[in-house]
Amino acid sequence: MKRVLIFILALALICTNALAAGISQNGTSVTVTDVPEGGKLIIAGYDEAGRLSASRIYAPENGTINAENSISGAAKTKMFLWDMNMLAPIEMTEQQPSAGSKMLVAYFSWTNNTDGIANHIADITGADKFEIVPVEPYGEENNNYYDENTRAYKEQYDNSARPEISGTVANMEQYDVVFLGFPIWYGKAPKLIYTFLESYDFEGKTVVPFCTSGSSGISTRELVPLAPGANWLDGRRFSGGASRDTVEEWVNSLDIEIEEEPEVTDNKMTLTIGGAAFTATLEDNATAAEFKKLLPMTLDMSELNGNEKYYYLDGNLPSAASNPGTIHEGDIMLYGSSCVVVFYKTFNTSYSYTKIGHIDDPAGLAAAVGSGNVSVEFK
């Protein structure tokens, strides 16, 4: 089984293939939306060689996949989206943002020494990540620093030289804050960065820089040109093996807001989804005040008829059922005496339920829940 994944893992990197999903990411939380039959996540992990090392593999639940980008031990993981039945490549081609996110770090890394400080500051601040990947990925040859036939040393002395980036970061405007990580090759950033640059509209955003070395400082000066209009703030030299401390002191000393999460007060609750985080107003009722007595706790709710996610207690709450006539986007109800139900759409309905509470403002949320089984944090 290791040999034929490898073998199909060698093969992403050369196939392409005319079909796409839609990919977001929080943290190592990965949703891959619109997955095509057969279709089929890998989870590859590599040692510190980079070496396989470790594999998981996710099959979708009605067109979506919800994983985790971790295996423990591992020293980096990548993944593939794969048609199982053809066995070619499903391209990731777009990265959906968290609802509500306004921070995104964007970063390339070769030698998983940037990917463990990208790591820190989405997990400091809440961050959506995106993996800044070459279509092209650089060989094994371009450890041989001082080699001239070196892709990696051509295209850093050749000022036109732009490599091609697999996948796009979506609705980018939505972000305030980018953290733009990448090592230092021949003193300066790879020219993937200088791609990622200028694909997009950075007018009114801040750019955070940082970088990983063993010496070389960190320098913008050939990068703020390619995104004009932007705030570009001081950058950050870090060793690959920094700390989270480390990296959470830098994070802490900049001029930027990190967005708190909403102040709960007594007949409030927040649920948290991913990375976005929705306030909600609890019923005075018996319900209500029983249910809150069991927060926080998170549930893993399943999915149910395009429109609610549900889960089922351990124990029984009271309840005082009537049908509402409407259910509203938002609305949290018990459905008999232990069943929590979170709608994420509108519609009429038939059935009777006690209502828990209503998110204030549900904007988001139906993106937020997607449409399979989601874990959502009650608090």
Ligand SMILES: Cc1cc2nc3c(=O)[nH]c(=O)nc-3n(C[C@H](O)[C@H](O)[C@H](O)COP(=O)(O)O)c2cc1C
Given for the second form:
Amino acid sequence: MKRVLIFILALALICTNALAAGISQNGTSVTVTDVPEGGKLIIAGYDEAGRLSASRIYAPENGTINAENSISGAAKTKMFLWDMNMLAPIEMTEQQPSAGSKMLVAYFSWTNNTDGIANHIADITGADKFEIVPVEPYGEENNNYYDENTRAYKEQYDNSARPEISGTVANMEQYDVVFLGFPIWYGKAPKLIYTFLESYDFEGKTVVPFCTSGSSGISTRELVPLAPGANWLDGRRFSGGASRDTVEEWVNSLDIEIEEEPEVTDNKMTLTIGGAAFTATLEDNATAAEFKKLLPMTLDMSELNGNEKYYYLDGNLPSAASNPGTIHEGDIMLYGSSCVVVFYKTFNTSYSYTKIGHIDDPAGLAAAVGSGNVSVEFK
Ligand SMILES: Cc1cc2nc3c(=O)[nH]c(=O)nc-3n(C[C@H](O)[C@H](O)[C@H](O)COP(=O)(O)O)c2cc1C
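Can you now output the form predicted in complex with this ligand? The one shown was the form predicted alone.
Below is the entire complex, every chain and molecule, led by the chain shown above.
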């Protein structure tokens, strides 16, 4: 466990921008040139929940590394250039949350005080919510703070205690900002929060801690090293019954951009790709109507031909395919009866599709989808 942690620490201390200087990628083939002595390329694979699943390390030959940016079974990969002699990143760049950040409120609450604050934050920001629930619930005996035999007391004074969490955050990668809430137990965050932080990759995310307590202030010093590469904002303590207005005042004072929900009417949907949101207009046909019934959904779309991302749905949609002649950047099409395609370039085609809709303003779409596979949320 410790070795895995050290490795995750090492990985997470640097970001993909470290590779800006000498990297080129063609499909999954990666070439890094001018690698300094001791430099090695680490390609890390992450599962759907954003957890490290596997990794490969490539050494240079004559200052050049040739590598494959793919890990079997991984939902996403990241590349890191690492100085193995110094055990330090070769380059580091600071990451800030982008405008229109996607947010999550993750919190543990035993007697529902923190739960109330988490609800206010989710309501104010539109953030998704994830309650951190222990697999084994804490018993009423924890009310007796001073009893050294209670589970909470024993865990809080045991450095290695990591109580198991029930369930996982779906697609943690999509979140730029994570509000992290907990009660104060014996002056610190409950060990369940330690488990949570060690379960995901927080590199590049902004973590905003908040707590409730009887009187103690928030303590995050011991949490920060558990989420390496994260940008931690100052924490805030609330009393259990803090009002929505109090919470809102705090949220508004934070250095984060709150995502404006684009207005969605009956024939509209939103595609969210990384931090970018695109409004699309649906066609007035049976295909679009059935597609809309599937929303919201997040599709891990595959790259094809440098102009489209596609995903095969589990079931079929009604189709009435014809050859459109020209595919326009931003077209959302059905190929066959189950393959959803988002086109990010304009070109002529000889294939037939059923049109589902079109992104109203596709400027920035190509940059948002990038050159590889990409997760797209439709809602
Ligand atoms: C085991 C335990 C330890 C606690 N330790 C502290 C403490 O050190 N300082 C404090 O001010 N409050 C302490 N409290 C009180 C809680 O922090 C407070 O009631 C909090 O609002 C509970 O949040 P929750 O309802 O979300 O679980 C403790 C409560 C429990 C159950």
